[in-house]
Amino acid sequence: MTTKMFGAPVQRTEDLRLLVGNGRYLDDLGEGAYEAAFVRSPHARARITGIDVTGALDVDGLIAIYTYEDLAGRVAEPLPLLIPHPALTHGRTAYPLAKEFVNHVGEAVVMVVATDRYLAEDACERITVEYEALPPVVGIENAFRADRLVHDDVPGNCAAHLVQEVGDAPAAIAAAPNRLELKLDIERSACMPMEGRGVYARWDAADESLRVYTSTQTSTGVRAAVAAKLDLPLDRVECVTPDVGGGFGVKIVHPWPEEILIPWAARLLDHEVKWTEDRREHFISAAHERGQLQTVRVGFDDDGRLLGLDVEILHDNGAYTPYGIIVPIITSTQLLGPYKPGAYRVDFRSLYTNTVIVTPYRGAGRPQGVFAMERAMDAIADHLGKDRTEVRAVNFIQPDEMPYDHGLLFQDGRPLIYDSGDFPGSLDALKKLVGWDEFEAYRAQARAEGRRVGIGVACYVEGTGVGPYEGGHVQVETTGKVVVATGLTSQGQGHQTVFAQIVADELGVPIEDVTVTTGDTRRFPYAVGTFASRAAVMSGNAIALAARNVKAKALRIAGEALEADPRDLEIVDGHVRVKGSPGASVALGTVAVLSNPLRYAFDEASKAATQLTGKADFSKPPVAEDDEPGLEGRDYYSPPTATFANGMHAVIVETDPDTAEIRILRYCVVHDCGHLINPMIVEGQVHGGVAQGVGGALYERMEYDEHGQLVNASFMDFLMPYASEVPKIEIDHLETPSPLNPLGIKGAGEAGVIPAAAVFASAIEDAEGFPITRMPIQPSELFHLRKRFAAGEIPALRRGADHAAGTHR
């Protein structure tokens, strides 16, 4: 009997291959290819006044040197602005190679191609670029002040200004019995996948076709962009994504300049060309995220119920806006979390600075939004002297209010409507898991031992499974094996396993018989990509629908062979059989043979199929007009709106009274992503997200000096948590199925990181007794805050007095 796979903690089928070194990543490909390296700007803002390449011309192995002047056609135009928006009134994108100005350190100016990377680097060092250095714009406040402009034709450095509102928030706040205003600050950070970006291209002159291998999150997007930029028909371009060592958002941009230049050079040189990013390039020329300044004004009643919420956001989008304004849009809508805000107004400005571009990074704007709302919730509780969970509970959207329409537009331009969720149930589960009600007794015990501890809580809602669509193709081979293809990519999330689980159940075959291919336009040409926790929801449902089509066809064909009504058939362990009569069956592989009238007896399945061939009906064609040969099916899933996962985190920390070191004592998560396909993989996703959240909250920031130099552009200086800094993570699951899709699932890829900054701020201030308004926070900063607090520069929490008295609630 086939074991049910959906919902089972199945071991990842791809892990053995990857763990024993049999993965094939971008740099494993292209032996013998020419390799590229780039001369990149050392200045944050400058005019290029001259480029002298003569010193590099005698480097052995040099193949070519390209500057902007060598580019032609659409390659010489600015890169596309992928996601226009009416509020993005001054979108600007870079040229593949800088034309006249450079606008951040690391911008590509010259590309060198040589027989290997070392020689290309040697040649780069001999190229002289003359610059007229210009004063840069660094930091959000400087950008907003606009004493200088990043782009001369963008007034106020403002790329976009968007206001969304429901009701009259300022009036509601003014009339509220209680009011607060918070000034919040989240620094820049960046994802650091183990594998950087990379591109490898092969031009076939005889076929006039191009194959591009790229470490991307969206192979179909790269394919379309390359075809457009190189003026090639789409069917002359193939894009293959090999194994990818982590994406986390930075590989969603398409195309990166290198994804255009490498294929362009491969065609020009009629030779394979490859580029593999090094770590410094990743720091200074890829993408960052997170940086925002927020002003939160809130009005509320004596129970802590929100009456009006007004949030102003200044968002740092870096030097260009190739990916539009998705990040601040997500912040502005997802900050509402599980709450009813009363009247709501959000106003954000997306600002240019002479720093690396900002594009989505795991969580994509949500950590900033959750920080704003959860800081407000804690502040309200402190103002009223209430338990922090009580204030949250009084503002929850209730289960019987689902679906809940916020009256706003989400990142996909569609209504922000929560499909399902049980927020009171999640909070109850979290309080039990972490021991919320028992914490004060623990605090008293710790205080008696001379220890300083605090507990924090933070809630979030995450829009997942955004459209517009994904597709899936399922084919049963004559061996009975099943091959599955979907267009979106995989970068380590376990897609091959969960998609195989879905197909195994839908078709009634062993999971070992299912093979899944992702991110290969040769196998599936229509797709969007892997981001926004959408893979399982989008491709998972598309593959399920495709498998159901295959199953229906298999039952029809088998019914003809077995002379049985398809409704009386079932598929078990790869055999179609009559229900209740297991002996009357036919192997699924044999059904695949029967589906194709070309019945050469080339294998055992074909021989078996010939025994089931009935008398031919010569009045009908071998393949009916509404049918096609083969046991395969294709389908697409396109949702009306995103589906919304949710969860809550709690953390207990201890802050050293002398060194201000922050230790994590416990970390608890309650998570709801609808039906679980594979609990083990979901928990792995949560673990990874929390690890990145710990890094973002306690360690990681991009340190720019006033000249726009990133001074910590290496792993020596950019601190990331090791396994020793990541706590044991305790997880409880709720399952409130989504009514929007056939599988009732929601995304889970980003949940772990979203509330981390907020929950750590909540716990640290609970331990210290004064507000935390800026993240990340490191021991040196906490130590400095303590000194300011002692000097009276920072007000105490109202509950701070209770700390000393031992009556804290």
Contents of the next structure:
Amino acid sequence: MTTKMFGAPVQRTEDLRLLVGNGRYLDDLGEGAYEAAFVRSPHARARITGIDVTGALDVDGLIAIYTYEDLAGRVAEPLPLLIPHPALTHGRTAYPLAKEFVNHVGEAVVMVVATDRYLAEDACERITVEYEALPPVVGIENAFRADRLVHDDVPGNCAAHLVQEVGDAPAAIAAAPNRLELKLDIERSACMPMEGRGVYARWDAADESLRVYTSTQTSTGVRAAVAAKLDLPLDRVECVTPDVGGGFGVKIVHPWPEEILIPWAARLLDHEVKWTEDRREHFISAAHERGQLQTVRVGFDDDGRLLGLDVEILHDNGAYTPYGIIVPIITSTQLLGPYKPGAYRVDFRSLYTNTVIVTPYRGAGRPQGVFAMERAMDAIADHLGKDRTEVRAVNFIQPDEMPYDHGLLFQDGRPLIYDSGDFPGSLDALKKLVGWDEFEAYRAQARAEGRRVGIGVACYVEGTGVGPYEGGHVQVETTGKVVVATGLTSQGQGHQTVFAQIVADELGVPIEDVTVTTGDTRRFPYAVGTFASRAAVMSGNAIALAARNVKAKALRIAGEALEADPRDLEIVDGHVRVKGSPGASVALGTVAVLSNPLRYAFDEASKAATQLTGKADFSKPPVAEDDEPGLEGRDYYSPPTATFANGMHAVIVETDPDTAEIRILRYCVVHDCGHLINPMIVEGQVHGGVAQGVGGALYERMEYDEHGQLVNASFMDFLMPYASEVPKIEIDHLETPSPLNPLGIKGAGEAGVIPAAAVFASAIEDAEGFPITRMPIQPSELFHLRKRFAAGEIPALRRGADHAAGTHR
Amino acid sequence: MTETQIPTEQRLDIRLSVNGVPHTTTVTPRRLLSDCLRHDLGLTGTHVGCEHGVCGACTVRVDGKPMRACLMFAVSAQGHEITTVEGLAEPDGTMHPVQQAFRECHGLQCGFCTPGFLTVVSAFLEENPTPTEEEAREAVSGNLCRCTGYQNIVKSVLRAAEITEERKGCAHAEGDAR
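Can I get the form predicted in complex with the partner chain as well, since the one above is the form predicted on its own?
Below is the whole assembly, all chains and molecules, this chain first.
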């Protein structure tokens, strides 16, 4: 019997290549290609008054210099606004190269192409751009105050204003026995994949076709964008995603200016052209996320039950809105988490600033939403003198209330309906895992040793597997090998392995015989992309359905060859056989030969198959009217609504009484993403997410000065956690399968990062005895908060007085 | 020479020994070792993550010691023995214990930072073949990974030490049998 692959911790098929240096990342391709470099704006807001390139013209190896004036046709138009929304009344996008104005440091102004990157950079340094500097808008308060405008024709710097309401929250809050208001501030961080962006294009003049390799999260999207911008028929453009060195959201934006400019130059120069982003470019010209100011007003009863919740969000969208307002929409809907809010009103403004654009970063708006809700939960508990988990439990949506309709619209424009979940079960599991009920005893013991410790908890629900669709193609070759393709990309999540696991089980073949291609429009042209923890749900189910089609066809053809009823057949270890009579069998490769009534014996398999053709029925054509040659199948999966994974984190921290250093003692996760395809990979995803969450909570912040200069635009200055900063992560899984899809799965890619800022805030304030409202919190910030607290500028938590009494002295 | 005149760049013929194989190539004095390995010699396994010596993705071994290839000029590597990720496996293709351990323990996701970790860990285990978990964590704490959260990387270091030991055991057993 073949071992079941679904659910097994199968080692990754990707790794053999990647471990020996045989990966093919973008910059590993294109030997001999010309290389591009960019002159980028040193000003946050300025008018370009002149560009002098003469100094660069003599640079050895220079091929071409392009400014906005050189762009033609649709390349000279602003980049597309990908996801329009009625509330996005003032969407603005950049030009591929700046036209007259620059709106953030790092905006591309001139593109240089040379025979070598070193020479292209030499030429960039010799180009003089004259600017008339204008005062920039930096920071959310300044953007909201709107003394100055980022775009002259956008009043109030407001790109979008959206209100969603269920019931009358202000009235419910006014009538509630208890009321609180919180002002919160959350960091601006960034994905920072280890591989930056990169594009490499080949133009075939004879064929008038273009092949674009790009480090993207959506090959089909880039393909369509390039075809449209370069005015090429879609069938003349291919887009291939090679190995991608991490994405985390930043590579879903498309087209990046460079994804248009590099193919455009390759065609113009009739030569391969490549651009590989360097790290400083990535900091100042890719994308950031997270930055929000939030006002949370909440009314609740004496048990802590929410009666009304009113949230106002000011969201910093940077200088342009190419990816629409997905991030604040997600924040405003996903902040509800596992709770019933009572009446709910959310009001957000998405604001322009003269800084790098803001687009989804792993978690995509959810960490901010969870921060708002979980800070509120802790504040309610503190107000009522209740245990923080009790207040959460009293607000949970119960398992028997699933599916649960919030009455709001989610990021995909569809109703926000939770498909399944067991929140009380998750909380019980988490409390056991972290030892919640024993913590006070531990705190007392630590206090006796002069140590200050705190525990935090945070819950989240994550909409995963958003539509509209993905597809899969499964083909059995005459060798019996199975080739699978799906259009969505992979940036390290192990898609090739998990999709192979699914096919191995569905089709009854050894996993070693299955090869999976992702993100190559030559192999599968219809796809959306890899984001929103959707790959396993969308492509996984599409591939399963495609494999079922192949299986049905294999059984039908084998039935004819074996003169058996297909219902009596099974596929085991790559052979179709009669159930209970393993002697009567035919190899799947042979079935593939039979499926294609060619009479050429290319190989041993076809030679063998020609012996098996059986009795020919000359009254019928060799390929029936409703049939196709080949043992292959294609199918699509398109869900009515997203799936909703969920989880809860708890952390125990120790804060140094003198240095305010924050040390993580325990980090516990209870995670529910439905059925696990590969637990090893799911846990790896959780680990990675938590690490990015630790970064966002304790270290990472994009530091802009008042001039709009990003002052920490290097790995030396922007602190990301190393192994020494990430704790051991303890994980427990719950599996409440999704009723929405055949495999019962939900996405898992972003889960780890979502509640991290909230859980650390909860634990740090528990250790310190005063509220934490701003993240990330570095030791210096905690140190200053302590001083303000000691000076009476910050009120104590009600429970804080007891907790901290022993250590504050 | 006026300021706008561009001097002709000097080009130097150098000989590099990489993974035991001698290479000759011509480089400018400013060419980084990482670019020379990747683009002149075609050894693209060594990756460049930051180009300022912080992330460790470009780490190679120079005379056995881990070095950032983005902080070294190609010309200064002449006369030294360089080992890249392509040189870690045995000539017969058997993976280095560190490579095998990273596979077994899911010590990589996107794989971009992985060659840097592999070169660092291979050198570390030669110095400390039986590390504690704490020492294993310390050993990899100069390399950035954005995917894994390091937990499985630390596990991989410990597992690599075990595999090295197991292989020694096998070699001894084979020796005894002869």
